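Given next, in structure tokens, is a single chain: the form predicted on its own.
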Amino acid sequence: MPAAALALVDRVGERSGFVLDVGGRIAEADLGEEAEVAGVKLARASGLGIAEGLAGSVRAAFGEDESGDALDDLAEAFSDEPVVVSIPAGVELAHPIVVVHLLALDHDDPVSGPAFFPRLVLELGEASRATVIELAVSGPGAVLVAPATELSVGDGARLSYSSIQQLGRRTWQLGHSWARAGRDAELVSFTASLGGEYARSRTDSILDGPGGAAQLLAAFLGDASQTHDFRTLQEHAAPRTTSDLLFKGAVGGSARSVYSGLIRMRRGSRGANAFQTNRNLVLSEGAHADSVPNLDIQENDVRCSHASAVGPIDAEQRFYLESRGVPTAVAERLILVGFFTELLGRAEPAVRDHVVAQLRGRLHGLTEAGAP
């Protein structure tokens, strides 16, 4: 496996489970013994009824005008072997599922095609709870990526999924996932995208049943011409609902980023609340950053709040380490650091290590102070 994989897989130490995806195809999948007796179920192309089934559950509970487009149905049609995980009513995993995706490594191989639809279904059933880490690397080679997840969330259930790309620098994703929360369940979704010529990610999110929670976390890091480009919907359907997204990222050289977002308050929501923010740092003349919140208000005794900034490094937290004797490039670097701290505390430990990891290894040359 590259370096990329086997330094995430090593921070996870003992899993409950493991998937090996390589170039489209399912090279390994094994559950560990906990798992297995607990009655855990990791479905291949076998399982591939299954995962209709499992995905259109979920989607239905979007409606029509949210359920997809060509591009989910063409990932869906082209999805060679779909990794499908179902977790039964009251199982307590103690350690996460990995699976990892490993997409056009070799650019002189002429099997690897020209595009890969990975594909991950996952269902948990009544009151369990989960950790799954998703990981997607590839070649130099220019390749299309269009990944799809479905996550169900059954009631009284919590999952923690993250979802991490270091694809490569000629690669183009168009992701999509689809998540829903039922009664009283909780869902914590964590994104970080780091590689990809052009990475749009499109997070849709439901909660239906009454009292359910979603926490919606994504870093961003972006250099040279790379554009990280975020879509969301955060759904409430059902009263006593709770989500909060925050979305920050930073963009050097000429990269772009773009996020848009939107809050939207079903009739029957009454009582719930959503929170929506996303924040942006600028490092770079070059850079840019677009953020546009929005909110859809259809039921009254809501609550909901949206902030968004775009702005460079704080003048102000600069010259104070200056002041004490550190260069400018290494000020700015602990500056970007500290930014994404907040939000990466709240990701899952092996994950926050992974991409404190891969931060550091890029922030050199990213800021002004800091290039050539």
Given for the second form:
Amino acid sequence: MPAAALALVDRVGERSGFVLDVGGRIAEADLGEEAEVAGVKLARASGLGIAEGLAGSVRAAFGEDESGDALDDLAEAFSDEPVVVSIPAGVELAHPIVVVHLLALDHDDPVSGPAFFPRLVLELGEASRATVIELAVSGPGAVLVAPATELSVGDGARLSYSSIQQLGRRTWQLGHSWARAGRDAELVSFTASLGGEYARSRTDSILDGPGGAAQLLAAFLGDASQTHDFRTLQEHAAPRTTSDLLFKGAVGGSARSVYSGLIRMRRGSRGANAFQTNRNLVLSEGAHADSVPNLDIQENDVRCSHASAVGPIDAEQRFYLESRGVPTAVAERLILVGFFTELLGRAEPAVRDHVVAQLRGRLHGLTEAGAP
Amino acid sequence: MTAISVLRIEGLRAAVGGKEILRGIDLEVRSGETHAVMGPNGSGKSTLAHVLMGRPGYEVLAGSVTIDGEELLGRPVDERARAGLFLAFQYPIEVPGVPLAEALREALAASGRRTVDLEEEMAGEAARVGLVASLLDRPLNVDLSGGEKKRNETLQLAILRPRFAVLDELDSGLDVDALRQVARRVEAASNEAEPGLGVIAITHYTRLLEELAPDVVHVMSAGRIVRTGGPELAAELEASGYAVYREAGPDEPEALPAEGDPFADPLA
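Let's see the other form, the form predicted in complex with the partner chain, since the form predicted on its own is already up.
What follows is the entire complex, opening with the chain shown before.
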């Protein structure tokens, strides 16, 4: 396994399950004994019979318009071995399930290359609890990855799902994830978008049971000519549901990021709350960030707020640290890591540590002051 | 006995937004001395503090600022700090996500100093300036009250042990007890350390000087030091006010409390 995968597995420590996807084929799929005994199902193919049915139910919850596009159909057609994890009602997994995708690690042709359609389906039964951590790594050549992820969180269940993208610098990612959470269910979804040449993540969530709650988090870092493209949907279809979205990122070099997000309050979502915050640090003249929030409110008695900001490292913060004797480049690194601290504090500890290490490793030389 | 250091300001002129605010400042402070710089609002006191430290947006027109002959003007802010200058901010800046200990560790490391006992030292200094120890874990200045920020500035001063400190309105936001604690700490740095800390205490009111006895008092007006005397000058100002020193001169821009998190939710 490459260093990134080893480091993550090491940070996670004890785990309840492990799936290794090598080039679109499941090389390894193991459940811990505790999970096995509890009736957790981990399957590498749709043969289990739950994959298609479940995929239908998660996507159908969004209605015709949002149920998918041509790329999603492609993904469905070409995904040989979807990974399906099903947690029975009432089961609480003590440790995370780790899913690692190693895609064309040796491929270095910069122009043409393979396409992968990794598919992950997670189903949490009523009042169950699970943590799933997914990592994708690809080789230095031209690669297309179109991951499709479906998450279903049953009534009263809690899912923490983290997705870390450390793809190669010539990889294009076109990712789509659908999540639904039922009555009093809780979903925490965290995305770290670090690699890729062009990395699109579309994150759709729907809260279709009263009292359901979702935390939708993402951290991204772009340098050189990377593009990070985020599209989010927070759909509220039941009363007293809450969604809290926080996407934060930094771009340097000639990298760019785009965030566009929609909060939709459907009829029947009275008493719902939705928050949407996107903050971007632009570290160099050539970098660029766009932020486009949208609201679609079809119900009364709901609360929505959105905030977005795009700007450079704060000159006053830098001056303050410098005035203590901290060199400029170090001050900027502190401010940058600090910018992500609150967000990362809401991620799984192993994921947080992993992402902080990645950020620290790359922040040197990313700011103007730190440039060689 | 360690050698005495000298901070020398000569003919310092500076502008903000093209407007000359400092119109020729001369001031010399030696190790262990405490100089008060007083004056009415708009006289240029805070501008002096900012220009000495090198805050962005302040343009030096002429003059020189040296520590033991080493020129500070034109040098990066962090180098001025490592040359021995410290500024206690009137409005300390919030730096989200950056712990105090980490900032201090980086500052000490950049000066080649040991940081192994830092946490312990911070706890000790927090007790001396009356800062609740649990506040040390907060990101720099985030969610601290005005008074806590001033105690925190004093704590950083104590740990960084500069040769000269400019205290910009250290008394603002502090109640009498807090003022006494931070003044005691500054006084200790000035009197007990070898060589003692040289202090430029910028203040509008005399109440700081009742706690932090100055050796020399300067009165600033319209960008110049118009009078220099002993502690008795402060008492005189207390009685008569600044009216006699007010003259038509360039207005100093109001120092505004700096924004904390530039990404703060505008709807919050």
